[in-house]
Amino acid sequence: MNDIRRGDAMLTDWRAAARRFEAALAGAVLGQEAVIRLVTIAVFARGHVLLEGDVGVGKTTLLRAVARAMGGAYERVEGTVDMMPTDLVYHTYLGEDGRPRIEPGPVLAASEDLAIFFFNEINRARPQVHALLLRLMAERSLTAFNREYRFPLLQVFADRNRVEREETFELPAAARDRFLMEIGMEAPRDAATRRALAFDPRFHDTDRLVAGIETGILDPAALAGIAAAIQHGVRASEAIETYVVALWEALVRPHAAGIRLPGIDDMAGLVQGGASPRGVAALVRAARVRAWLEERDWLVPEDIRAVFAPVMAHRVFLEPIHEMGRAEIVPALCRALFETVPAP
């Protein structure tokens, strides 16, 4: 698959699949779209996804509907405030004569076929248990039983309440950046499919919403190939180049691009680092992915403003006097810059 170039009509057919992915998912998870978009640009990215949101939003739904969709080796793990490393990589019991056994654990449980792994509550797992999925996603390799496993096919989905504080453990910056893209789910608003959740049988019922999702829509062995074809096919502008560097270069110092929000005095020490090269590639990967849904092989702005946020904004870090109000400040941020930076 690695050969497909742009303009084949096997991108075509892969549209096509990704649409009917959006559809399974939209039937199980309803008035979402929006973040249905943004994850199926992150399987075609080929970038780890975590999810945040209230409590009962359909975050793990979700999640579930995504790897029923997709097919391919599925593992899933629940993040515990009592969590090791080593629960990921193997479990021991006791056999039926006594003695100790040793078991694969998730991520080795189905080899280096594994195409999805899905970390539900990945807040309540201890640093330790961050830093070896770290490598997991930033290498896609683990060393276990005195050899090392690679895993071509993994992305990692994970999901996080922004409700409950105790006994939870804030993801550091590495991990967080390792994340293609951070997402945020809202409850729908609209009266009818609130309606509809509320109302509708087939959706208190989850286990039976998610075997109704057409299996194996995507065939995650290809789809290494297929990204890379997209982002070969699809080109940027000189004019957009330059529009994604000033964008870059607003977003570390808005003070110098004429940025000012309110209630924040020392714009010139609002954002203490973060926004590195990978992360401005990561929102060019994934501008790209969103152009060639929208059929076109040339980026527009609009790609980049769609993706920008959900890519871009765990990427900047405040300075500590200004995190608590991250929520709030950092949206502010992303929507001056499309105000300030003049678009071509």
Contents of the next structure:
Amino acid sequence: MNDIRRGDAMLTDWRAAARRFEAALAGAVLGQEAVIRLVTIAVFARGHVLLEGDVGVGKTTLLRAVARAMGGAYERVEGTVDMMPTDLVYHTYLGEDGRPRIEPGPVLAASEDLAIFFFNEINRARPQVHALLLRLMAERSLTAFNREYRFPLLQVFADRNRVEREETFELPAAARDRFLMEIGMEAPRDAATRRALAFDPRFHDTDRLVAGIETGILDPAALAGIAAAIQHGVRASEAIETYVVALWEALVRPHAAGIRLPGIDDMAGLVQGGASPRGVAALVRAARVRAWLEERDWLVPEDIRAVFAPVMAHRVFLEPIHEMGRAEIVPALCRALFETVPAP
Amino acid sequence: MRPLLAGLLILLAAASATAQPRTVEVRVPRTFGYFLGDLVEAIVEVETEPGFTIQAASLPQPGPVTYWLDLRRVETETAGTRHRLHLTYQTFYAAIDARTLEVPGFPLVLTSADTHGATTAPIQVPAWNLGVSPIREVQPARRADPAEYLRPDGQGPRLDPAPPRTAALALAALALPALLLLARDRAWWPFRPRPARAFAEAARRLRSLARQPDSEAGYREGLLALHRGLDAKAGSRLLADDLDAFLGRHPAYRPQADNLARFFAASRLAFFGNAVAEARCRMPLAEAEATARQLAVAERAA
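What would the structure be for the form predicted together with the partner chain, given that what you showed me was the form predicted on its own?
Everything in the complex follows now, all chains and molecules, and the chain you saw is the first one.
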């Protein structure tokens, strides 16, 4: 009993920290409350995040702000066409004496304390680099200098430009599946926010903006423990389990669930696969964190709905003919799911 | 001695007759009144002893028979001991007066094949007569109007129109209400599609559940009934967080906002919080039923 109460108190304290974390981010990145909430959920679900959006909407600023607010060791690389996996792991240069030197690269520099690895413009990097990320993200480990490095605290943030397709490489399905969330970021619509973003000099200098954020709000070393406590502390009733399984089934076989989308004749063959068990497990993990942030210790359908699109949409693979239109089809499919599958 | 001899002769005669056909007969629909180019259908019927058939090689071949007569077609038909030849002739005799011509007969061979060998018996189809007539102009009495050559139509019986008219009127009278029923069912003009009475349905279900003995399952079922009613009214699945948006779209139900909020809170507890007892305390089934009834009343007015 004592134990549980201590756990409860710990969860409450951490919830306050999460609120401070969100507030700190909201101070730096205006009008992105929904994205900030999703990033917070990903942080407490210990999942990797892929931010996707237009140029200049603040993807990089947000991720830098997250890194600063969280605290802990932080590394950042920029994706380029000629980047090779070894560029991430090793740093090679000629020493002052003219002899070649090899030292730990960006991933290994902070050694095993690395908390946030920020991959900017991930779709500019080649598939070889994506392949290196697979292991780094799924197992949080890497082999270099003939030994295995472990990164227990690691969380990968990546961002990707949606518009540009020249000189970019689409992420392979396996790599996308390892991101807990793929969050779409839009420029804020609110007129006041837009005015502030355009005219307030505070938002013009990103470095000073990020430097102004309170740092070290969340202790990366303790995050794993608290994430596990959340997962154990939030209960899922039988009804919610049935609901999630029904959603999963309807996502894989929308035709059988009676879902019809306008402009698509062959609903039966629309979804080719990809809604993996790992994806559904991630969905429940993220939903539990959301329930905890909403001060509940049990899941409700709204928790599932709030995280469903960011967690599941990028894991669904459509028939090739519809793949080009996935930006419209997948959100419509997710919406139709929640309009069709009965909650209680 | 003499009667014995006579009997022997009869027996011999009978034995020799076994191979003979009983009858050969030529039948023609009519033997007169044929014109140039007419087809003449003749039927030759041969009655044979059992086991005998007409040898196919002995059948007449289609082709010219005489200078004025062609054989067009030969078909055979067998039924037991009766053999029938269907012969189609065509006459090309350009007669200048009515006269009778003889169609020549022809021989046939009957065969009977058994284990000892084949027995054959020739028979003769007799010649028969055909009356041919010249093609002449008909000369009826002269009429001024050519239409008068047509004979008047025969008189038909006078029918009584009353019974069919009565039946048609009666059926039309029946069809009209049927059409009205169909139009109502299909919501054709002047009927309009009626909005489904979702809350009325929910209220009915809750009322019947309220009569049943109190149980957790019954309580959950009651909540589900109201959920389905709300889903149907909203057109999609309505979750607790969507309540404000729903009331914004359907202001008619706004007076029930508090009750609905309480209902959603109770439903959350009952289904997802595993606290059915607390939920029942917050929103007893009777209150849920009252809410559904109020909603149904508002629905009818809306």
